[in-house]
Structure formats: structure tokens, C-alpha cells
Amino acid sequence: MWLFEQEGFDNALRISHVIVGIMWMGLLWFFNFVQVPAFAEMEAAARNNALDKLTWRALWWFRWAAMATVVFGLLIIAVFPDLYDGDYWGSTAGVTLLLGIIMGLVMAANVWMVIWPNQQIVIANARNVQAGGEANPDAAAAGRRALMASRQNMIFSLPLLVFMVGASHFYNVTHFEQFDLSAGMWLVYFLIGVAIIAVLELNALGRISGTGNGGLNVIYETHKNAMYTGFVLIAAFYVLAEIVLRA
């Protein structure tokens, strides 16, 4: 059967990667666009009940969709190593895809190492308060840390999607094939991209400001600000490609 041939298996992995990726991004946007603004308008009792009944379920699908997206993505590269050799990574499509992969890995790490551990504190506190217990004084700070990481993931999600889709659909067209990737210019573009990713991530984790609550708070305070920042990143990476990679 074609499905059990290498090409069929590769296509099955790609379909799976897309499905779980949509689930991951959809839940990420649900949390940022819907849940957080709604929680801000709720009474404490209603918010605690939603955390107990709704958020923990959504987080289960969220974190495992993130894991599955990463696993299927890495398997795609492993199945067809000849398509992802040094020449490919040195192309415009390759270097942008590589930056997208790094963003995805950082986002997945945020899900499992920042968002989920801190949300466990928040949800446990909500359940304890509903049962008549005392509120955990650490819950607010934990919620803030989870929010900063979630907003940063939202920022990354927009250029990530452009890079992932673009690798197959427009970074490999004639316009971008005219870019000069000789003399290591692709490496310059890549290193600048990695630096941007690192600065934003460290900023969201509070490693730059030292507050632990995010450095440039203006880009995290509202979901709209995070969305605008994501679109600015898309434009910045495109302009950077035109400047650094243009022949």
C-alpha cells in the first residue's frame, strides 16, 4: 500500500503535523483572545469554577498538541533526510524554516516548562478556594508567569506560521531564489533571527528586566499588543531578508 511506502508515510506525517499544529495554535489563540479577557470580567467565584471545569481540560489538549506538533515535525525531517541536506538549509526556504523550527521548540518548552507548571498552581488554588480553603499567595505570580509565556508564544506563532507555510509555498519561488545565500549570508540572517528569538524569550521570562514578570510589558499586557508585535516580527523578518539576502 502507498501509505506504507516512504512517500506515503511522509505525507501521513505532514497531515498529522498540520492537524495537531492547528489544534495547538487554536487553543493558544483561544487562551489569549477569549479566555484571558473573559476571566478579567468574571467574578472570582466564576473564574475559579471555570479554571476547575474548563481550563484544565483545555490545557490537557494544549500541551499534548504542542508535544505532538514537535514530534511529527521532527519525524518529517527524519523520514526524508535527503530533502533536508546542507543545500536545503542553506536556501531561503531552509533558513526560514529552521527559524520556524526554533520558534516552535521554544514555544513547546514554554508550554511544558512555564505555562503548565504555573497553571497547575493557579488551578490548584482555584479548587482549594472553591472547597473553602485559604487562597495561595503565590497563585497570582504564577498566573502572571504563565501569561507572559503564553503571550510570547502568541507573538512567535504568527511568524512561525509564515515560516512554516512559506517554506513550501513562497520562500521557494522565483523572487526568493534570486537572493544571495553565498558567503555565509544565510548564516548572518539565521544568527540575527536567533538573537531576536532569544531576546524576546528572555524578556518574557523576566531575565532581562530581572522582575520575573516580563521586561517590555507593553507587548504582553493585552492580546492585541501581542498580536501587533507578531505582525511586526513578520514584517521585520521579511525586510531583514531583503537587506541581508538580496543578491
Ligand code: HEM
Second form
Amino acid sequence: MWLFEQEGFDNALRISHVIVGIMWMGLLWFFNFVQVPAFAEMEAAARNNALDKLTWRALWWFRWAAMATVVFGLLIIAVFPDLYDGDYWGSTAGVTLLLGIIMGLVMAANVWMVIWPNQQIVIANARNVQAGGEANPDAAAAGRRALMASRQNMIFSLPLLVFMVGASHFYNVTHFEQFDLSAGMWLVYFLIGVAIIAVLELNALGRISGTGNGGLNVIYETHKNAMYTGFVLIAAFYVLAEIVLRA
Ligand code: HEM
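Let's see the other form, the form predicted in complex with the ligand, since the form predicted on its own is already up.
Next comes the full complex, this chain leading.
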């Protein structure tokens, strides 16, 4: 049966990867475009109830979808070593996919190591206040840390999708004739990409301009700013590819 052959299994993994990836990105965009603006307009009691009943559930699907996306993504590579060999990673599709994977891994780390722990503080506080307890003075700062990481993931999600889909559809042999890509050009593209990802991530963690407003943090101030930043990144990576990767 085709499904149990290498190629069939690879396709099943790709479909699984895309399904859980859509669930992850869908919830990420729901949090950014819908939940955060709605919470800003809701009364405290209603917001606390929503955090308790709605956000809590959404975060379960969100973090496990993130985990599953990473696992299926890595399995696609693991079951097809003859496709993802040294030549592949040295190609245009290889270097762009690699940057997409680095973004995806940083995003998954943001989910599990920043957003989830901080949201647990926010939700515990909401439940405590609902039960008549004292508000936790650290909850607002925890919410801000989670928000910045979430908006950073929103920013990464746009170029990440271009890298993922591009690997088979446009950063490939037909369009970029990439198999004679020089090691120097590969390195330039890769290092610029990693530098952009690192600066943005450090900024989102508050290591560059703190977790407050101002400075580079303007990109996290509204979900629209985060979205525009994501589209600017798509354009920047495309122009960089035209300059550096075009044979
Ligand atoms: C986090 C680590 C991730 C890894 C290791 C990973 C790995 C991969 C790999 C190896 C491919 C196949 C590329 C090819 O040769 O065509 C792929 C494709 C794809 N990935 Fe990811 N990915 C990750 C994250 C994501 C995320 C967050 C999404 C969001 C939805 C995503 C969506 C896709 C899509 C839509 C494709 C295209 C499928 C295809 O055309 O075959 N990936 N990914």
C-alpha cells in the first residue's frame, strides 16, 4: 500500500504537518487579531471569566498544535534522508527552508517557554480574583511578556509560511536554479537571516528595549503593526533572495 511506502508516508506526514500547523497559526492569529483587542474592551469580570473558560482551552490546543507541528516537520526530514541530503541543504530551497525551520523552532520555544508560563500567571490571577481573592501585582507584567512573544510569533508566522511553501514551489530548481549556489552566497543569506531572527527575538524578550513601549517595541504596540512588520519581512527576504540567491 502506497501509504506505507516511503513516499506515501512522507505525504501523510506533510498533510499532518500542515493540519496541525494551520491549527497553531489559526489560534495564534485568533489571539492576536481577536482576543487581545476584545479583552481590551471587556469589563474585568467578563475578561477574567473568559481567561478561565476560553483562553485556558484555546491555549491547550495552541501549545500542543505547536509541539505537533515541530514533530511532524522534523519527521518529514527524518523519513526522507535521500531528499534532504547535503546538496539539498546547500541549495536555495535548503537555505530558505532552514531559516523557516529556525523561525518555527524559536516560535515553538516562545509558546512553551514564554507565552504558556506567563499566561498561567495571568489565568491563575483571573481565577483567584473571580473567587474573591487578592489580585496578583505581577500579573500585568506577565501579560505584557506573553503579549510581546505572541506578537513576535505573529511577525515570524508570515515569512515562515513563505519559506515552508516556497521550498517546493518557488525557491526551488525551476525558479531559482539553485544547485550551483556558491557557499559564500549561501552563508551571506543565512547569516543575514539568522541576525534578523535573533535581533527580533531578543527584542521580544525585552533584552533590547525592555518590555515597555517605545524603541523597537513599536512593532508590538498593535496587532496591525505586528502584521505590517511580518509583510515587510516577507518583502525583505524576497529581495534578499533575488540579490543573493539568484544564479
Ligand atoms: C517548527 C518547525 C518546523 C519544521 C521542522 C518544519 C519542516 C517542514 C519541512 C521539512 C517541510 C517540507 C519542505 C519541502 O521540502 O517542501 C515543510 C513544509 C511545510 N510546512 Fe513546515 N516546518 C516547521 C514549522 C511550520 C509551521 C509553524 C507551519 C505553519 C503552518 C508550517 C507549514 C508548512 C507548510 C504549509 C508546508 C508546505 C507543505 C508542502 O508543500 O509539502 N511549518 N515544513
